[in-house]
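As structure tokens, one chain now follows by itself in the form predicted alone.
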Amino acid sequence: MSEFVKTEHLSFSYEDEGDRQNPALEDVSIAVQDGEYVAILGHNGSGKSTFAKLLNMILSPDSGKICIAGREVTAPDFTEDDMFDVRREVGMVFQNPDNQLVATIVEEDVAFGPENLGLPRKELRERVDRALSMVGMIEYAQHAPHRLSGGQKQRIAIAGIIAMMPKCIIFDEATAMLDPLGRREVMSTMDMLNRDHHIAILNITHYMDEAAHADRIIVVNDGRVYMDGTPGEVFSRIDELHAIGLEAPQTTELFDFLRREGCPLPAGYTEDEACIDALVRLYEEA
């Protein structure tokens, strides 16, 4: 597989109003390889949204390079037809739906995207139709986007990122202002397009049951990359992450306390069937 996302040595300060630097990220490297599910995990204020706007290039890094789909986009002759091209690689969806959305009919707002790359008629046609039916949503293709769900919105959000046809999709906080629901309804489509459609999904979340999904978690602390694991390797350092004000999934969270109680249970179980199978099978050995 080759490298989609990478920063190497990433660094980003804001000016507080006496015009002092306040770092947010410090020397980040990462790699997101090509089909790749990755996680990023962190509490308030640790810099992970930062992370997202660097990459979605709203804020430039004081030092350090991004490269996004094998161009460089922080290299000084990068310019405003590259940065097109890139963002039709790489699309992004970002907390509110609300603000994503541009028509008053659903699909509208899903040709939105595409129909700017001049497309064909026929193919425009058929880029709308897939992306919805890719999110579940096909039914609702001359609905009113505003009289649908959180999760409705969001998943249309999706749909025009899909038409675009992008090899990697980046989730800022993509769920956070939904209800559970809507959660579900978002991480089922995540899901679906990286196993079914092998696009790779960066998901910058504070939910440690949605980092559980992915290949790979990232925790970022104060600003630098302090894990980066199997949603297992991460897990099992339970009291590393409560150092940091982060938790386990639940599951994960209840094995360690069993396992401190004496019961020879694994570490780093994250989904739940796994950890039922092998609460039957203490069960049955007792």
The other form holds:
Amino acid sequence: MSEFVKTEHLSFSYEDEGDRQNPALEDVSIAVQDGEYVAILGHNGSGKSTFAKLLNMILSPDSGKICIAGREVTAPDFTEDDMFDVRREVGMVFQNPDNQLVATIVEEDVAFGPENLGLPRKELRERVDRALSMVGMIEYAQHAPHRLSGGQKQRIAIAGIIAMMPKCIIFDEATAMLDPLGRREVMSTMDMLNRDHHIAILNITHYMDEAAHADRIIVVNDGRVYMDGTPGEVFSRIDELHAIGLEAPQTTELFDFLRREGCPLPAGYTEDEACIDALVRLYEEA
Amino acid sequence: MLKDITLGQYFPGNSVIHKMDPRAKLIVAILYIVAIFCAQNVVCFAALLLSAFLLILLSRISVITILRGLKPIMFVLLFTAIINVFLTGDTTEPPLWQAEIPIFSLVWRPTIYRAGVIRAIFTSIRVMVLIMVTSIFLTYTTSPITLTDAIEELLAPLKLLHIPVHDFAMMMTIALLFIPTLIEETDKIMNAQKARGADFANGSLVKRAKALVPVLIPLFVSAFKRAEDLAVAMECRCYRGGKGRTKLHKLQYHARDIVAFLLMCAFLAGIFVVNYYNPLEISL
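Switch from the form predicted alone, shown above, to the form predicted together with its partner chain and output its structure.
Below is the whole assembly, all chains and molecules, this chain first.
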């Protein structure tokens, strides 16, 4: 496995009106492997969105290096055409579904990315149909996107990215504006893309239960990497999470509380069903 | 309330005119406009009215809808008709009607000539047919987006002169796309301001206009925010203008488009002939 996204000592700061530097990211070194599923977790203002914008090449870092798909995008000789090549490898899904749809018919919106790549019509057709059936929206191909629900719109946006066949998709708080049902739809789409199609997923979020889906969680706080590990490892350090104002998933919080009361329960992340089983066993033993 | 606004009044349908290629419709509509302005005599105007009626039937849009579309221009029609009746005409002929209205020490003599009346009727028919036919071909049967595509394709030769045709078409498409979103947003902001006691319905015109300021400012701010988000999202989807772009749906001419074009050419030629020879020797 090779590193798909790699940052080295990345720093970035925003300038405010008084020309003062407000550091948003400091010395961030992260590597994401091909086909890995990573959640980047942090509360508002932790620098996680800035990180997305840097990977996206909307912002360029003050110092440090970013490599995507084996190419250094921060190199001085990196041109617009190179950027075009890199962007087809890394897709991005944003928060507001209304602000990322560009056509009035679902299938035309999905086709937008591949059209920009200049693919022949036959391949466009195949890719659009495939992407729409992957997200389960093929029967909506001829609909108008603004009539669909938030979760459906977001799935259309994802289909638009899949149709470009990237190796990695970054979700920048893609579920933040959705209702619980829409969130579930988007989350299961993410899981499916990673599991069945080996697309690397970088989910930037502040929802704990979403982060639990990932293979690996990177917690960001005050522009620095605060923790980096599997969900089990990260959630077992519950006190450290509390220290920066984050909460572990509910099952973890519950087990932690019960453990403090003297119950023999495991630390780390537990699925809902496993949690119920453990509690039932505990009850029967007692 | 704001949700009822639809731009261009597109009525989806399955008629022959609906199915025509939007480029062909644009060209045919332009030819028809030329015919309207070339028409000079009674036969021509009869042909125009008849053809407009036939087009209404072909489009399968109800006559009532189309007549309702004429309502906003009633004032203009009436105004031009009155002007034509009173101010034009052949002064060598005896007047049909004359009055003497004293205004202070002056006397105003409104006069109506036969030629003026005919001219008023012709002008009214011209404007009516113009509005009806262009809306049948363009707004009623063609969705705004396909119309944009058609304009882009038809203006494509201008690219040679370095005119950014694609960019203009994209701008139009996005503007159309954002209309429902922004209408929804306006509704939301208005409700939010109403909840804080704003009153949009009462007071003088000036007062009501002023009440709209706190609606427009947040609307503009959010429109700019949306525009920026969309620009970033488009760039992330490898958009870089029309350069090297292909299209999922390509516009294609069919037999019916060629037939429509030929029929319209024949119609235009017919109008020309009737104008200059007036073979039926009918005149008013």
